[in-house]
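The chain below stands alone, shown as structure tokens; this is the form predicted on its own.
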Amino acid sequence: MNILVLPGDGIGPEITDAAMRVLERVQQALALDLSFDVREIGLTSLQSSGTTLPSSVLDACRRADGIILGPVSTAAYPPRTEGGINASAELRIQLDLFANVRPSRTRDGLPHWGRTPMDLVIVRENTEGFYADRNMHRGSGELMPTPDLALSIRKISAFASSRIAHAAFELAAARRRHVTAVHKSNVLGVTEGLFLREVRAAAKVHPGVAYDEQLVDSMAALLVRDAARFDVIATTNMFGDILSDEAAELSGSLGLAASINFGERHCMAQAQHGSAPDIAGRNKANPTSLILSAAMLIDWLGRRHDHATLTAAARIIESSVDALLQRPSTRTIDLGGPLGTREFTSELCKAIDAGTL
């Protein structure tokens, strides 16, 4: 399996770097079969080729197995037509990668912030929406007629309702059988009917699995009040990345949120935060985010291959990875630990050792 790691800007280089650290250990314990492609993106691309996402780099990513990008600086790019290109957003589009997955759950012994403890799944559309870079074939989704009126267009298709449908009802099946629609239907009632109409579609189909729906007002606050009553959450693209940073900043810290982007054909691993330029290069990164994509990855990749020895090893990380958040002296120092980005990563190493011998 050849994984194509693109490090990204700011802390994205240290964070993929442990990622990989943490995926060579367990692929010497397990015998497992991955060899990883480094290419740079981001601000070193551009000033080296000019563009932030040369175009071999794109080949190389429909060429692989899989994907890790680490996060990218994107308010600092200049326009597109001066090679200011988005990877995160284009990597979605071109590789079609239509669901964004978004586990959130707390740990024990890792403090909380909801009243209750979570353990669900948001499963985000990842191809329209109200995002203007992605729901036009040509141009941008917003305008602006005059200086002082802007509008922004949303896309709602059946066809990508449908299949995030589906998708989020598939993984519920194999979970606590529960899909809840995120909604905003009284107010939106062309848009979000067309989602709905799909979503309830694909409920006849999944019988065993239990459905109901929430506005998605309601759903912030249910996700303070009572997130242990959800499993998996299936919703449009901008309530999808609103709800799944509150959830994962609830569950403990948005720095533990793993994700991984799929569709028919790939899957890419991206931590769910941003660069965070003002601790590039400090050791001071939590590389929790993207390490738990990574092995939601290889999961990925173990169930799309049959390759048990894969999502064994997925397991295995994530295990790992609960054994030191339980313990207040292997966290990060942004979990009010001691250890640094290196250190957590070595502390992570010598876990997976210990799990697999």
The other form holds:
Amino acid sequence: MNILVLPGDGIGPEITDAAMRVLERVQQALALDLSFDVREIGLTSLQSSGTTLPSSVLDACRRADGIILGPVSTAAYPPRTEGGINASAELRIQLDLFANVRPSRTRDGLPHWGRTPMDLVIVRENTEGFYADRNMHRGSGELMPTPDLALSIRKISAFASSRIAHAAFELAAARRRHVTAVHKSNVLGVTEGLFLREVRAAAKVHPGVAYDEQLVDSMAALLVRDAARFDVIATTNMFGDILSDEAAELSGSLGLAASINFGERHCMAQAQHGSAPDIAGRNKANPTSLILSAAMLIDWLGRRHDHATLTAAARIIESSVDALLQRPSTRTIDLGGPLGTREFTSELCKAIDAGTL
Ligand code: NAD
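Let's compare: the form predicted on its own is above, so bring in the form predicted together with ligand NAD.
First the chain shown before, then all remaining chains and molecules of the complex.
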């Protein structure tokens, strides 16, 4: 299977290198059939080819079995007309990666910041919502009628709400069988009402999964106070983006937060965090988020292609990460440990060897 690797900007090259090293290690141990194709995007590609996302790379993404996308420094990009394309957004739109799945869990021995342990997954709609680049057939979802008046348009459709709801219920059926829809229908009755209508309809066809609802503001507080009560959280694009960063940080660090974006045909692994330019190139980044995202990708590929060794490889990566995070001496700097990006990755490769020999 061909994995396309796009290192991206900032800490991207360091953490994608780490993710590839780990996949190569499980590949050796379990005789997987993975091949890697690394392509340049982002600010280096802007210098060499005038765009942060060349069309040849987009074509390669369409052909690949899976994609690993490093974080991109979108805040430093020029306008799209001058070559600044946000690869994260563009790939979600072009490949119809409608579901962004973002797990957060606490781990034995690793300090967490919420009041209870947590093991939850936020399932975030990825193709509409309060995102100006995905809401209009032509033009932007942000408008400025006068210099002192700005408007944002948020799109919520029955189609997108229904398919994200079904993705959430299907995931919950394989976990603790509980979905919570997060919304703000008390002030956005029409759009949030439509979202809830579709999630409630999905709940009816999944009677084996318990269903409840929370307002997004209450949810922000409950993640701190009582996250243990949640299993799968289904929500719209912007709420999911914000709540998943909160959940990740409460679980220990944003540097632990894995995610995949998937659609009917494609899957892309992507760390939840950004390109961290403040620590780029200094061997200080925690690569766990992207490594666990890569594990989620091979798990997705294993399920899709009925390839049990790939799902087994994903479990080995996850348990090896857990084993390292238990000990303060094998943690990265953001978690108060002594290890740089490369050293943590080496320790992880040793733990994988120990778990697979
Ligand atoms: P950020 O997530 O890059 O960084 C926030 C803070 O967390 C920083 O202090 C950073 O050092 C730290 N951090 C992030 N990831 C870490 C890791 N793996 N290990 C250790 N520490 C880590 O957010 P930001 O500073 O707001 O954004 C920086 C750039 O990233 C901007 O250009 C922004 O547009 C872009 N961004 C990209 C994505 C993406 O590619 N999906 C997401 C968010 C932000």
